[in-house]
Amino acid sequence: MTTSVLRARGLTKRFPGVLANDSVDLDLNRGEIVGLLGENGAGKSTLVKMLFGVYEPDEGTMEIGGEPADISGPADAIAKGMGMVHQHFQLVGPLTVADNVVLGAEPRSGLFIDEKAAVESVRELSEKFGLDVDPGAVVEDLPVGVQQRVEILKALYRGADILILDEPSAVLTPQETDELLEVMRGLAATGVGIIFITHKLREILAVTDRVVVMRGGAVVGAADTAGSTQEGLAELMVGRPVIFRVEKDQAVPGPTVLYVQGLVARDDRDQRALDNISLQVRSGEIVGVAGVEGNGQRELVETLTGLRRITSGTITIDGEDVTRASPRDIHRLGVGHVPEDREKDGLVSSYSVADNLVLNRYFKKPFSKSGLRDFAAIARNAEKLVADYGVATPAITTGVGTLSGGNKQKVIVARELSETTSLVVASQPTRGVDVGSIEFIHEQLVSARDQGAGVLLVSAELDEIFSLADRIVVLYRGRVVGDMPAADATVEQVGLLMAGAVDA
């Protein structure tokens, strides 16, 4: 017999000009994992924010444990046994795991915090739920996957038997994602009900019991996972069939556009991150860089785009030495850059969509005349790119920070690929976006290749590397340990190279 822990009926939320949620129903039982699927902007985040008390519904009712629940804020939701793990972690880096977990609800001995009790509580929770975390470790020193476990422990410490996970795998490596799925299974086995938001259909099929699909703010389908397929779920999400196979012709590589020789660079902690890297990218080919995150990919991209100083080595683009060049000088050579962190490095959230579409060219004609901005030209450019790249936005004057993740990514791709480019450096270009946007972004990268650009694709997703790349380079501990035609590579071979288990 199933026991309902959460029941929502007719939840509706309106914002100016937008019906974000339209009479949404949702049920969650004890020990059940329900997947919440939908495109960027489908209304998933609005729904869970209403459940957690961040937003107040305009209409609808909720029950928790069979009792009517009027949740007026997150503190109220937590008191009723609900916890939420956000995509962007809410942790204090310099504090220990135990300090972060008990923060705001510290055990006390008289007037003082009982540190020993805090550590013991975290250790007991960690063991009970199979979350392997050292209570005394400093959070900022932990891998991202372990930091996420700390977030889950925070919710469990406060007595959560309903857990909302909002895009929990968006910042994880494939290995960390697999570990997360195991953690979720373990939590469900203890009776915790989980709402799991993700764009990744493999994860939904691997771990959930039921799937609820949203589109345009409404529920358009629900099914038991056991009877579902990737193709069927994807079509429900986007309203049309989705092609999971990347359609592309055989590459016809031309002259070398990027030549890297003996590159050495240090990371933010002044440790050697790139160790004598040499590689090249030719026009008309996509070179995929595979590797477990933290093996030099970020530093490689930043050195190639002028964002990080180089200790030694050379970088040549179209025959020109850019080893010490600025980002603007590199862009002038026709280099497009899709950054790993769209919020930090790709967009200015407070600027409009139109302004973000000219961030890399606002100072050039036709967008600037005699040092003054030409607002009409900027608007014409935005209208064209919004249409060409399918950016869903109320208006070009809308603040880009209000768009969904997939549409933010489309703004960046439109800006970086709409100019004539000789080289595209794309780092995690589809991270945190839905299947429809992934399909579109893949098409744009292949189109750039077919128009003669060289493409350097850095991705933590092996499926993406194998789908797009004509040649695969593998990084391990800041070194190139493999360089091979994609047609000759296997997932097993690349996986072993990524793990440092075999020699180059």
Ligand SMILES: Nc1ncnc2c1ncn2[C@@H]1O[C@H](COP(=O)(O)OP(=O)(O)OP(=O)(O)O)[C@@H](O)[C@H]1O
Given for the second form:
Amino acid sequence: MTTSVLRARGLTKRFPGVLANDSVDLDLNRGEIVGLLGENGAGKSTLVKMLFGVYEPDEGTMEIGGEPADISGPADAIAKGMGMVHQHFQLVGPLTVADNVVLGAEPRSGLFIDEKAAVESVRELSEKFGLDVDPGAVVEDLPVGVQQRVEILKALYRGADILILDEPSAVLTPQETDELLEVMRGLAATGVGIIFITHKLREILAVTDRVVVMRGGAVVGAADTAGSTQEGLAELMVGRPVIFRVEKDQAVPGPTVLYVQGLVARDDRDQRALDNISLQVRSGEIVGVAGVEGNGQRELVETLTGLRRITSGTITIDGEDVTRASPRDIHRLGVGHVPEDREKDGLVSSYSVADNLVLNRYFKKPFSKSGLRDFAAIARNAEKLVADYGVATPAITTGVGTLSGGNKQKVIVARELSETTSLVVASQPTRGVDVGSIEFIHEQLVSARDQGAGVLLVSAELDEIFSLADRIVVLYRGRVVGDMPAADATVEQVGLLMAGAVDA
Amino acid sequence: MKQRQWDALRLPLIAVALGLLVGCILIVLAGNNPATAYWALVKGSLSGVTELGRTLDKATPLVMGGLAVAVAFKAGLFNIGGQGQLLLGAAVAAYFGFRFSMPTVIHLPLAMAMGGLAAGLLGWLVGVLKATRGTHEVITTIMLNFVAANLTDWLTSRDGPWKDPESGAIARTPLVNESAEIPRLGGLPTGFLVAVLAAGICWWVFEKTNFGFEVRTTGLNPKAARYAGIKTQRIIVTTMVMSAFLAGVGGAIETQGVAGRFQPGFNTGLGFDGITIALLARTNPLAVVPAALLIGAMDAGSTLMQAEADVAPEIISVIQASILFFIAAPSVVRFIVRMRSDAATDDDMRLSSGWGA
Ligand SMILES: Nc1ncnc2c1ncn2[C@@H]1O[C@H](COP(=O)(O)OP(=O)(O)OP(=O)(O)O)[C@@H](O)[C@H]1O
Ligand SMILES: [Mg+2]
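What would the structure be for the form predicted together with the named molecule, given that what you showed me was the form predicted on its own?
Everything in the complex follows now, all chains and molecules, and the chain you saw is the first one.
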């Protein structure tokens, strides 16, 4: 027997210039996991934000547990049994897990928070739902995957029986993702209904009971997961067949573009993050940097692009010593940089799409003439890049902050790849991007390579590394523990190196 | 587009209306007639050349103080030091005004520029401390307010080097020479035009130049600014100098165009009103002018309001403070007038987070 926990009918939401949701229906039953699929900008986040009361629907009705419900805001949604895990966690770093979970609904003894009871109930919850966390741990010391579990615990502590997860796996390592999927199965078994947004079809197939596919703000298909295939879902989503294999010719490497020798650097906590790294990227080849996140990838990218000071070692790009060069000097050498954290590093969210598309070159001709900005040239650049890279935006004057996650990423990729001549440093370039766009971004990276650029691709996805890289470098604890031609590498071998299990 | 302009105007207008409403309630509670009071306020600030001149006099340093705060805000800095910067600018302009004599075309702008530069020096100190040591600008600007106040007090005190020898017990500088005086045109101060010009230049810098783009980027997202190759530390120092320079010129105009000399106590509070004005203008340099006119008109009309409606001029301060409150707390306003916004703009967030960040 199925009991409906959530029923939405005809939900519609308009933003200036976009119909973000067009009369969407959605059902969720007790203990069911529903996958929500769709291209970037299809309206998935908008839909769940309406469910959770972040946005007010323009039209449409909702029922929760069979009762008509009018949700006035997130607090109301929580009171009615919903929980949502946002991509940017809403945790208080210096507090413990238990404190974070009970925050705002603390067990009290008299005037004071009953710490014991808090720790106890968090422990009970985590045991009941198989969410392994130490209630006493300080949140900011925990890995991202565990922080996410704390977010889920927060929702469960408030009695959520409807859980909304908007691209939870985008910030997780493959290992953490597997654990998350396990947790989701466990929650569903206890009766929690889950709405799960992801761009990874593998995850959809692994964990959901039903899939709902959105395109252009409307539901264009729904299917039981059993019997669905990656290819079928992708085609439903994008409206055309998607090729999952990257088409590329044999690399023809030229001279060395990036030459790194004995690089040592410290992280933000002043710990040694890069320990004597040496590597090379030749023009016309893609070097994939594999590794579990947090093994020095971020620091490596930052030192290469001038954003982090180097303790010792040398970096040479195109024969020029850039060991102490500024980000701008490095940019001038024709280096493109797709940063890991697009919201924080790569975009100014209140700026227009057009301004963001010149963020790295606003000072150059034709965008600037004797210190003055040339808005016509800036607009032409934007029109061209938006068209070439298929950025879905109502206008080039639209604020980048209102674009969907994947389209923000496309803005960055368009900006960084459209002008690169010598080297591309791309960190998680397809994170949060839909399958069709992944295909596109991969093609762009390959074509940058074919035009003679060297590409350094940092990715947590082994699939991505293996399908793109000509050479694979493995990082473990800030050291290069493997460096091999991709053709000779196996997934097992790289996986072992990543885990630090073998010394290369 | 229309919609967006309206959105930008809506919050300040509502804040002003609510501020006037608070004033209204207080006037009624004090047993007076708010209609008479507000009408006197209007008459006292607008009804003739004298009144208008007084409003413009009051508004001039307010425009400059408002610009100072607005400019700093663009780089994500909160300049609370407008008061000290204005005092220093006023005193230094007075010194150059009375100490030297030269042709007006040189003397007038020179004294003004020296006032601005002296204040700019304070801003430079704040900027350098922020950029190299991370010292929070709110702390340093507040401390420098005391430094500037005491320094200017001393300069004009009994044994101070800049004291007017003929003033006896009164601490003040001599009158500036005529060649340094900002002329009045038919009773209206031309200093106001200088302030409007400054507002126009600021607007142009932020909208049209690369430098303005760099400052805004630094203010909105410092990490992205560094990523884009912008030298954020240099931007912070330059912007603080610019901000303090504007406040200093505001003080200089006060000296050269209104008071004719520097006298401690004349300019009290002017620097702080800059915060209200910048927020009311939502940090838009052009909007600073009408915002300053509004606050200036209230100040100018308060005397007549007291005379005709028997309402204490302090009411005006309460109204201005309430406006600041409603502006700085958009969520309170939203709650009162039940606006639900789908996307809080970055401006809102910056305004409310600038205090602590
Ligand atoms: N606050 C907003 N203001 C204006 N437009 C918005 C806003 N939020 C979303 N949009 C627009 O609504 C559309 C749907 O966006 P939404 O974020 O729901 O997409 P999505 O399916 O979650 O995409 P992604 O997979 O990239 O996260 C997009 O065109 C986006 O630009
Ligand atoms: Mg989304």
